[in-house]
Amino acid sequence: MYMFKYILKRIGLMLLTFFVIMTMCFVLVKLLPVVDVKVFGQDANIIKMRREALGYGKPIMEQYFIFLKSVIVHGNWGVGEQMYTGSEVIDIFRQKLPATILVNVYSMILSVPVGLLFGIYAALKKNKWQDHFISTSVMIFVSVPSYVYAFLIQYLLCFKLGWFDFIMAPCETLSDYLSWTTFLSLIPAILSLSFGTIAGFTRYTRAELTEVLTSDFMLLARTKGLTKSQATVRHALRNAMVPIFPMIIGQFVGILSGSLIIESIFSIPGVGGLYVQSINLKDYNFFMLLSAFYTFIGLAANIIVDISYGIIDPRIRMGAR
């Protein structure tokens, strides 16, 4: 019962936060100058009709309620003005989404097991040279932004060694996205996204497992006759994974928000590059849709992480006094 009330409360707060953020984005966007429809040439009539339908020229709050009704009831986010002129914003978004999902899913598939293995190994070799080497490497990789890795990978693997292409292979159908050629062309972007995530998982896993290995119940398990390996696998890893698994779940939910710059660097036709382009070109309709998308993904990831604590470990009673 406590868990059910807690989930409802968190969802309510999430929706309130989402509403406040989107309201702020809409008001700030409407305070910016609007491009005259005359500059759109043959698409001017389409854009003019869409603007009239969305209440352009009316008070901002009236425009906002029209906008909410249009989005919630009809799923209408408007048409592109500065990019993909005259095309439905939601249609372009759907076309771009598979590439973003693909590169981030591949990145997580690589990052999670490698990060966990390095973290476990460092914890088992605590205060030895292996632990010091991994810990130092982790601090370096955590501190460096992903776009720096992207430039290094482009220079070393793509330019000097010529192992991979500089950009993602073109895809027209779903089968193209899942092809081996596309996967190979995505490897530089996958590596660029993975280094920081692997370092984060390694540091977190090492810290949690090191603390568990020095707990009193581990000494009790050894005195009962378990070997070090048995006690580590049966007790230490299971207890250390309680705070780590929610982190993994949150990463999988939030994968769509992690590749804004990387998509632009490697010319990946995803929503990340689309978002950056919409900001640079001041295409307000694309900006509103993509802001809503990234805001919702971030809020949903936080909620799922919190809820997963209570599911993974029943001893944690979320919402209980």
Contents of the next structure:
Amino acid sequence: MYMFKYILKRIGLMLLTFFVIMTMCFVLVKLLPVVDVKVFGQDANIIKMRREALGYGKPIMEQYFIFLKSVIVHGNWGVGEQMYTGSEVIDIFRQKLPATILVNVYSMILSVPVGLLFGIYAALKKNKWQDHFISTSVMIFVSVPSYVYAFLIQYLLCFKLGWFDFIMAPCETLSDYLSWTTFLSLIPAILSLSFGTIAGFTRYTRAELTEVLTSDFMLLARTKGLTKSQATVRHALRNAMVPIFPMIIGQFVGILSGSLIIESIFSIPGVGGLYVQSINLKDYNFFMLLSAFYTFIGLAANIIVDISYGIIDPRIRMGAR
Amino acid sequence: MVLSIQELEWGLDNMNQTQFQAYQNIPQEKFTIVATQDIHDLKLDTKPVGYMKDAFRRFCKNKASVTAAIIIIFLLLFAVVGPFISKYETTFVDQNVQYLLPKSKNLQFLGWNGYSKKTISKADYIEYRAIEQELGVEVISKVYDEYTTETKMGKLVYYNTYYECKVNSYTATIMKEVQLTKEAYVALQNYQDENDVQVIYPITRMIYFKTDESVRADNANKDANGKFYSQSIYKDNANIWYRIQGSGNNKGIPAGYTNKNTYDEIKLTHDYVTSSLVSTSDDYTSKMRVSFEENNEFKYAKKVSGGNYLVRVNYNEYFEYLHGHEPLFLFGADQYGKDIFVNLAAGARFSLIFALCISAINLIIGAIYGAIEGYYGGAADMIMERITDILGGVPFMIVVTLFKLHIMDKVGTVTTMIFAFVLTGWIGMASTTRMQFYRYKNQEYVLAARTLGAKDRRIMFKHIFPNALGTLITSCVLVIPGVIFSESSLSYLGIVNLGVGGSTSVGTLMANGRGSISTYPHVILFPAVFIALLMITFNLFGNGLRDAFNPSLRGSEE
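Given the form predicted alone above, I would also like to look at the protein as it appears in the form predicted in complex with its partner chain.
What follows is the whole complex; the chain from before opens it.
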């Protein structure tokens, strides 16, 4: 019951925060001078009509209520004004979302097992050369920015060795996205994204597992006759997973927003590229939607981590007095 | 047995009254001095160790962090001293030296010599060989492989020959055509005579480039005889050997390349042959003429509109004439002909100062905010926490964008970026301070201070805040790589451009190299290595500091 209340409270607070941020965002965007529409025939009229419907020229708060109503009731975020002129913003967003999710899912599929394995290995070999080697590499891999990997991978694997394409293969339908060629063309991007995540998981797993391995119940487990591997797998790993698992979930949500630069480097037609484009072209409708998306992702990642801590290990009460 | 103060007090309180009085009324003569010598504490053999010193000692034990600190010092030295020891200014721009490869005078044996392995077409190959003959410099140091490819287009089969060889970037594009005013032309001739160097070389123009194999299918045309020629690519290339050697089909071919496959490829003519140049004088009075000229038959300049002269120069010599030193770029040159070394140093200096400023501002705001939150607690804490919650929830990208859209035009890029970084950057510092305040504000010594009448401000900043200092310094250090990372990401994405107005940042330099990753990786390599090194060392250094200041946290994030 406590948990349920806690979750409700967290979600409520999150929604409130989200609402406040979006209000601020909206007001700040509306305070900017209105950008003229790039005109192509009929599109201009459509956009003009849409703008009138959205209450351009009225007080900002009134515009905000109109905006809220259209978003909440109709799911309508307006039309593209500077890019994808005349198309529904939400439709373009939906088109772009699969690529972003795909890259991140692949990257997680790669980095979770690898990171966990390295972490477990390092923890088991604590203070031996293997551990030092892994820890040092982790330090390096965590620190180096992902676009440096992207550059190295592009130069070495794509150009020098010619193993992969420079950019992602074009995709039209969902089956295109899941095809083997798409996967192959995504490998450089996946690798660039994964190095840092793998290192992060390794570090975290090692830290958690070493802590568990030195705790008293491990001694008890050995005393009652379990072998070292039995004790490690049955007791240590399970307990270490308690904090690791929420972190994986949080990472997955968080990585969605972290892939922005990688998407732009490898020309992945994802949400990140759309965002950068909308900023550079000053298309505020796209900007509002994508800002909402990224804000939501960020808040959701936090809350998911906190809640899952509590669910997985009821001893932990995040935010409790 | 050691008694605490409370126990002693209890003892005194419960003493028998008569006993107590007896103790009080001992006459003075009953006392004798036990010790004849002065009683004093033993002087401590060791020096007292303060908090900072202790931390420093712990830090020195951590080898990785010390190494990182040393590397950081080197990087800082590079950023500070780099612009002074370089021969170039950050404003130096010269299209004629674009994409020259890194070259060092003293480290040539390491391969740091401006050469790169390249696959070049036969036309390029002949051109490079021709330059070697004309100037007596080395362009191709080694040929690894030669191969011919076949391309079928309809009924035609095109053969393209390629050479895999090591090419010196400093001499491969050495011949340039430059336009000079009359005065500059005369001055350059005088320079030639005084220093005995040949800078100006006879002017040549290629009429067309003709081949049976059609070197470039993409813009090949057929001439009247049905042979393919391509004109546009090499039309303005000054790097074509002008000497017409032999006669007939052998014209324009460097000596030693006279087999059937080769000599039909390039057909050259001098501009002096064309009618427009024969009649005009080149106004060349210098005594320096190319050695293989027989009776002053070459023209050294072409008059162009505006009374200027188009001359063909050995650009290395010309560069020396202009700047007083030969072109030599330690880290290579980028697409504008900028020296990467000096720009990287300047960019690094900018990025570091920028990050340091932000870190300092964040520290001040965060410390004050966190102190108020933590010290007063309750409703104030609740409200202030909600504010940080909301601010912290805004993705950094949105903050930057909104700042950019609102104030970038008014206050400039750098100020905008500082605002953007500061707006959300202090939250981490504030929460660190808040935590420390919660930990210490109810301790006895704070109570004691309050009892003695210390004001809130004094308790906050004299008594509690120093406890948070170690952690805060650590987070300050760790903020620096974070800021540099975000800044370079934003520059790399093109959302902000800190490269305006002569200033530059590491991210801008990397963004410059994006377009030429496969052809000229050195443009992006050096900034990338620098930033990677910076991030690694700062993180190691910061972690070392954290362990040193806060031994109980050691390894908590490792």
